[in-house]
Amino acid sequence: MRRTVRFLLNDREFSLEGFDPTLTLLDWLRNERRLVGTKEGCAEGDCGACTVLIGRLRNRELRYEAINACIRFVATLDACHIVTVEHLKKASGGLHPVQQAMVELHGSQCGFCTPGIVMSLTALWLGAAQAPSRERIEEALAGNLCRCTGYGPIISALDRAYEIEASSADSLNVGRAEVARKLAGLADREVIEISEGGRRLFAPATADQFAELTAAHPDATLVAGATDVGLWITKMLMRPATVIALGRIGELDRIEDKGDHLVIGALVSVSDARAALGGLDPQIDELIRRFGSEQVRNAGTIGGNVANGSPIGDSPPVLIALGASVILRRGSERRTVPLEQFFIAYKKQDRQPGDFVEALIVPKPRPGTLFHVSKISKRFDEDISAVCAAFRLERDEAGLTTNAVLAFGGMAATPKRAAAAEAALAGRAFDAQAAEAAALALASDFKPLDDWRASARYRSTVAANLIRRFQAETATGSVHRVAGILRSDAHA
């Protein structure tokens, strides 16, 4: 058992012990280190003013990602390299190329959000030898809110940064080998325990250690990226007595391609899962692109999104439509449960004390399968779904439906299949009449949620219309569907 958390902050090594187990990185940076370039805007991972870079070893390769410091616990950053805006500079000591470009193009006005924007752009800069597309830059900045500017100068700043200096010359790229060596020296296989005032956080390094800890502490709060639990701390002022942080367990952070299916470890980030799941269908890729901000996708995990059990989580409807199963582990015992059966009631899953989600098994769609994904929300980016739908339709040689899976989020207390609507499609051609029958059958499948995101009537109408639209687009082939966007073939 080790009672310290060890990491690099900019160009210094730190070893911390005896602190609040849920102390956020933002509070530690500002209050303890006086690194006040990292700002607090929302304290819930939405505005991006607190964006920093986190470097960690993945398969012995050092990778830097943008994350929200306001909801990330310091105790979860063992063997990581934390980079704040104060550390950015050219090799000569002057302004970093991204900072210089922001100055030249007047990308900042009040400046409050600017440090976070600079860090998001720098994350892109580090990983690309040449300027990314405008669409990619906009995607990376979707989690950085600015009330003063129109984003045009900010987007242009990254192109200008490449003109100022090649990204290969960035000090973080030049020094990668040395930082990787230091991080490897900090990593070990000890269980970390951080405690203060009777509250504890454990950070196991292996899945077996995790299994032992969950058996010993079945009521512990499990934390991966803290994109949800972080808000318990900052907004609801909760202080869980025992936390088990999972980010050090490399064996649960793997994706295996088994030919006809994928095995995705519970700790695979949403960003990493996008490459695998998005390759199954472009609509899944687009849905994951709208899964929170890039900072949230880098921290949040696909297993956490499932284990959370939210009725409006984005991944469960898609995974249910694909026929996914969840592998649950308790001690050395494992059992596999179809994901559609995993969700029992609101925030209640088929998990016994000591159970944890170890991995997901995701079948690949068969050739000829019709697939559809839609996310309906008030805002296009960084918003929770009012309705999320995923449909999979398989047909025989005669064009008759042999298997229909219509999965919805936001329509019930759990992510759920529409059994009556599916039955309305069985054994018949997927034509307008069949789609209409399925749409009408939804009334007996769901009594939708009625809240500030959408009324029950709105959700019922939208859900039915999504089935109708799926059929219309499938029949005509005249449009390319990408998770809520209609595009002509010329722009597909």
Ligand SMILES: Cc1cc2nc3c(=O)[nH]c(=O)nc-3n(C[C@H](O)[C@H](O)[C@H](O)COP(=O)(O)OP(=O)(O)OC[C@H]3O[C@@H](n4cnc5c(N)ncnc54)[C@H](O)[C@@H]3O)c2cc1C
Contents of the next structure:
Amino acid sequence: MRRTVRFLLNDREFSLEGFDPTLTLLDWLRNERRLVGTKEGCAEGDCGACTVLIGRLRNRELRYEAINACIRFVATLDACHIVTVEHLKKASGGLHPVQQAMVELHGSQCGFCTPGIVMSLTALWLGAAQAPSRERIEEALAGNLCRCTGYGPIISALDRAYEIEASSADSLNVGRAEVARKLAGLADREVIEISEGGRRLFAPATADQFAELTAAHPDATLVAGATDVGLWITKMLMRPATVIALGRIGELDRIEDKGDHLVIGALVSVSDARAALGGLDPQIDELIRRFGSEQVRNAGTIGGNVANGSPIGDSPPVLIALGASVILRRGSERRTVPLEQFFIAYKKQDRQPGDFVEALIVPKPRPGTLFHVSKISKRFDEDISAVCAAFRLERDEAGLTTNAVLAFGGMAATPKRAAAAEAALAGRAFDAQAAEAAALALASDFKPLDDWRASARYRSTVAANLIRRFQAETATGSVHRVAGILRSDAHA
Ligand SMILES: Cc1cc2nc3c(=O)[nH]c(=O)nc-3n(C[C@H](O)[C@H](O)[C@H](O)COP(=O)(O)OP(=O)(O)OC[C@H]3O[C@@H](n4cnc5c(N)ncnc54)[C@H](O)[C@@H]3O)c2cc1C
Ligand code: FES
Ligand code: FES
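Return the structure block for the form predicted together with this ligand; the form predicted alone was the one displayed.
Next comes the full complex, and the chain you just saw is listed first.
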């Protein structure tokens, strides 16, 4: 057992012990290190003012990613390299090329958002030898809110940074091998325990250690990327007595392609899952692009999205439509549950104390399968779904439907299939009449919630229209997109 968390912060190594187990990285940076370039805007992962880079070794390769420091616990950053805006200053004392470009192009006014924006742009810059496309830059900035400047100059600043200097000359890129060597030296297989005032956090390094800890502490709060749990601390002011963090368990952070299915470890980030799941259908790629922001997707995990069991989580409808199952583990015992059966009632899953989500098994759609995904939300970027829908339809040689799976989020207390609507499609051609019958049958499948995100009537109307749309797209052979905006026009 190790009682310290060890990491690099900018150019210094730290070894911390005996501190609040759920102390956020933002509070530690600002209050204890006085690194106040990293700002606090919302403390809930929305505004991006707190964006920092986290460097981690993945398959021995050092990768820097932008994350939100406000909802990340320091105790979960063992063997990481934390990079704050202060570290971008050149050895000569001059500005970093991204900062210089922001100055030249007037990309900053009040300046509150600027360090976060610089860090998001720097994450892109470090990973690409040439300026990324405008679309890619916009995507990377979706989690950085600027209330005064306007995004035009900010987006152009990245192109200008490449004119000022090659990104390969950045000291973080030049120093990669040295940092990777140091991080490898910090990583070990000891369980970490951080405690203070009777509260504690365990960070196991292997799935076996994790299984032992969850069996010994069945009431512990599990945390992966903390993009849900972080808000329980910062917004709901919860103070869990025991936390078990999964972040160091490399074996849960793997994607295996088994030919006809994928096995996705619970700890795979939403960003990495996008690469694998998006390859199955471009609509899934677009859906995940609209999942939170780049910072949220880099930290949040696919296992956390499923385990959280939110009725408006974005991955469950797609995974249910694909026919996914979840592998649950307790100690050395494992059981596999079809995902649609995992969600029992509002925030109640088929998980016994001590169970954890180990992986997801995701079948690949067979050739000829019809597939449809929609996310309906008030904003295009960084918004939770009002309704999320994923449909899979298989037909025989005569064109008759042999299997229809219509999965919805936002329509019930859990992510759920529409059994009556599916039955209305079975055994017949998928034509306008069949779609209409299914759309009408939805009324007996769901009594959706009325809340500030959307009224029940709105949700019911949209859900029925999505089935009609699926059929219309199938009939015309087109996946309807408006200027790359996936169905955000389907607001009624
Ligand atoms: C600004 C913002 C935007 C967001 N946008 C979206 C969005 O568009 N769509 C969406 O679906 N979600 C969104 N989320 C929610 C969140 O990002 C996702 O639910 C994410 O996938 C959670 O993963 P995590 O690793 O951060 O989970 P954590 O916060 O670490 O954990 C979430 C829950 O899962 C449990 N848990 C985690 N891993 C396991 C495991 N392996 N076994 C058992 N239990 C486990 C935890 O105990 C907790 O109950 C957003 C969050 C924020 C802050
Ligand atoms: S302070 Fe707003 S995202 Fe962290
Ligand atoms: S410059 Fe003021 S918030 Fe962006």
